[in-house]
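Just one chain follows, in the form predicted on its own, and it is written as structure tokens.
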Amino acid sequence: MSASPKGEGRAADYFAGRALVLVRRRLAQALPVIVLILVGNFLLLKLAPGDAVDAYIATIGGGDAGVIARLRAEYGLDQPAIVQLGLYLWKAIRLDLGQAVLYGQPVLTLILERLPNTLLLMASSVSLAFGLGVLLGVAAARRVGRPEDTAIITLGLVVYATPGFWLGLMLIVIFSVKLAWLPLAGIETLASTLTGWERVLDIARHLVLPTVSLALIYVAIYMRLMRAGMLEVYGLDFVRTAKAKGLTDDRIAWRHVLPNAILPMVTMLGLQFGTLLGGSVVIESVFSIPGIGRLAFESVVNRDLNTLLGIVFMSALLVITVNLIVDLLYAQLDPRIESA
């Protein structure tokens, strides 16, 4: 018999209820850990030497006290440095994140620009990680102890062991340069008046190599967690019951012992999405792709403050965002966890 359209109602009532109670509860964790990061690493930037005018000056060859101090007045280094925390912060509520140096742009504008190749890199190397590691993590369980078990899991730790740019820079020399079958660097063909679907395989061609790069890593994670929650699922009493009544071994795999099984991968991706921002910046520098990966450490390298502490705003309120949703969907897979 199926449900009356009212009982679907309260049931979706129910839980854009409990959504809503668990997002306003993250909302209110999250505040506190923005403010303590933010003044954390700007004091901890501004204990390091030097600072953007240095560096800017630096780069064009030098300049006259005058000029030096001109700049230091317009960005706001010549205040001390609680006053420039106070007026950061109350930027940041605006979020007005002050102009890159380096750019001579609004730092916003130049993260807001370079933030969707980040993000496209990282949703599909989170994607390929995820889906390689449960398929091998399923093969791995159902195969213990079998010399493909041992296979799987050697190939893994292999892989893991890999160092992200060496594994780069292989694929690159195999694969662009020897074999000539993708592109060699960057997000897309420069000066290319591409459009359409002609335009996305084109990124498509440029996001393999970095993609594979990037995920590579995580695949080894993904796989040992789902081959240990697979075997634990296996020895629970529906798993046996389900064999009692004759299903067969591919049935109670994917339709019994995955679900349950699947439950700490959702945990861990929300936990790896912020090592996986810390992976970009080597792989976006690898490959030349413009993302704020590239752009974090092009903003290391020259001391430009506002960029930097831009960056990692950002990149705060996208973890803080992620895991809200990682939280949800755990939510909805497993109501234990609202529950208590």
Contents of the next structure:
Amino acid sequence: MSASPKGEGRAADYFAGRALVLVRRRLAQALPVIVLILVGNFLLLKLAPGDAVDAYIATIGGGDAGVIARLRAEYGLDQPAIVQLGLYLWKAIRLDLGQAVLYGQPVLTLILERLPNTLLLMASSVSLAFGLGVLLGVAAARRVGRPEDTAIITLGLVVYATPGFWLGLMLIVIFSVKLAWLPLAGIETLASTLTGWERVLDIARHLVLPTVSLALIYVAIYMRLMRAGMLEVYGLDFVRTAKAKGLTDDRIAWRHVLPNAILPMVTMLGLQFGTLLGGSVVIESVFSIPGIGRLAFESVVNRDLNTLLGIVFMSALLVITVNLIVDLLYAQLDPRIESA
Amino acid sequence: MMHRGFAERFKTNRGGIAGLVILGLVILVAAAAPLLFPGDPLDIVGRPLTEPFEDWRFPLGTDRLGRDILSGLAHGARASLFVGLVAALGAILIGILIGSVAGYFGGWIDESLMRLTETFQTVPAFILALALIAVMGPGVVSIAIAIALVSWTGPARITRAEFLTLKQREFVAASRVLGQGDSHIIFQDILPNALAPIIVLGSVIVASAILIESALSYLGLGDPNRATWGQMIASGRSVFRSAWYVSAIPGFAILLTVLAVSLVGEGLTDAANPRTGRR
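Here we have the form predicted on its own; I need the corresponding form predicted together with the partner chain.
Zooming out: every chain and molecule, the one shown earlier first.
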């Protein structure tokens, strides 16, 4: 939105100003939430049996009391709880999440290394769920009360009741084992020398089944929201005007009703982001995708609470960021929305 | 409790009735599991990987260790329903407590409780549940507690919203004039009037709790000495090239149960909001 004619430039300034107010307000709201999450994390660390030093000593196969005491002092674990909390907060603010015992790497490095895979899976799932949800929702709303509508609603309920990880397994049985159309697991062919578009295609082929498994439940959710939103807008006066003008049903549905009904769905995208991230834990485990979901599962299995809490913290930051982006997008799309 | 004629309206909802019948059957099977299938469902009772309908002693076949799948299904229903109901009940109780206090008192109490609610909504529920289980140790009870602790924000927000409007009503003012204390007004006067939407939301929580439980026990975080549907699906993983039915069957059980709960929930929603009818 740079070099533009006069009027447009003013509009751009206006949007930038509003965006700034919005960002500032959201950050002020997010700050206490972030602090609460860190305090909660600290409480969980204290409640858990054993501390980071115990976990470390266990992995190296024991150590003498002197070494243990020195390590405790090094990590500040011999200090009073309130000092430890302060230390924990101070470290977290600098994104120092400690070491992942099992991998011998800083937790942050580990998370950032695996984040792209998770984000890729989530982006493709959201796109599929949103696209399919909108199409089905519009189709149902246009035939409200008729058999097609009932069929779509019933399908939605069945889809909502299907456990994603189980669906993933069944899809693997059909498409990878029986038909051998798609790869079984992983994010790309291991030790492959593919580059450029061939590699992109390879990753895309690996993403098909996990994407469908993760997206399905959200298809049901978006479909219902879209249908309800469409029906609400259909009841408004301007739609009657459009009908009276003699516009075709298609034009009314796609050009007049849809754009008004789709806006609230954008907010839902942000609100659902956290649950989607949670859902990727089990989907990544089913398909052996090295993302942060699978990392979370591995941390539980290996009793590496520190890494798990690092993921809790980072995923919360991610949720906050995504919601901020969605809010900005929303304010851009609908100028009536005040930056409240 | 709810509007007059609530039961009559629910009865006209075919989906709701179908859901109620299926759910009733699942509850019956769960209750009768020790009678129908005495003995531990984790015991090896037959030849491994007997296919469904092959041997009538095991109508749905056996898994890779030779455990009866049908018996596992019946006993697994107990874990699913237990976690679903206990977690939803816990979530609703926590939600009602936090939502009513926040909505009734307002001010800084409301402000801080809402920050707490936001915090729980910001952390992805499933990942937080993993962390809670990591601290409490695996098992059916920790799963139920963990799910309750990550599911209360919805009920809390609804309760708060109801309280914000209801506390302005005259009957509350009347009660206050009569000298009733805060706890009496909250729990005896306002809460009964706020319950309907909370109970409807309860069915959604039961459905999602059953799904979360199945995912957690699939990941091996349930009680290893108890048959659960998720754990049965996981046990079929290693043989799904040759015997995919071992994983498929318990999945259908989850699907059917969650579908039944959702249908009942739909029926309750429609019956509680007669004016909106079929949205």
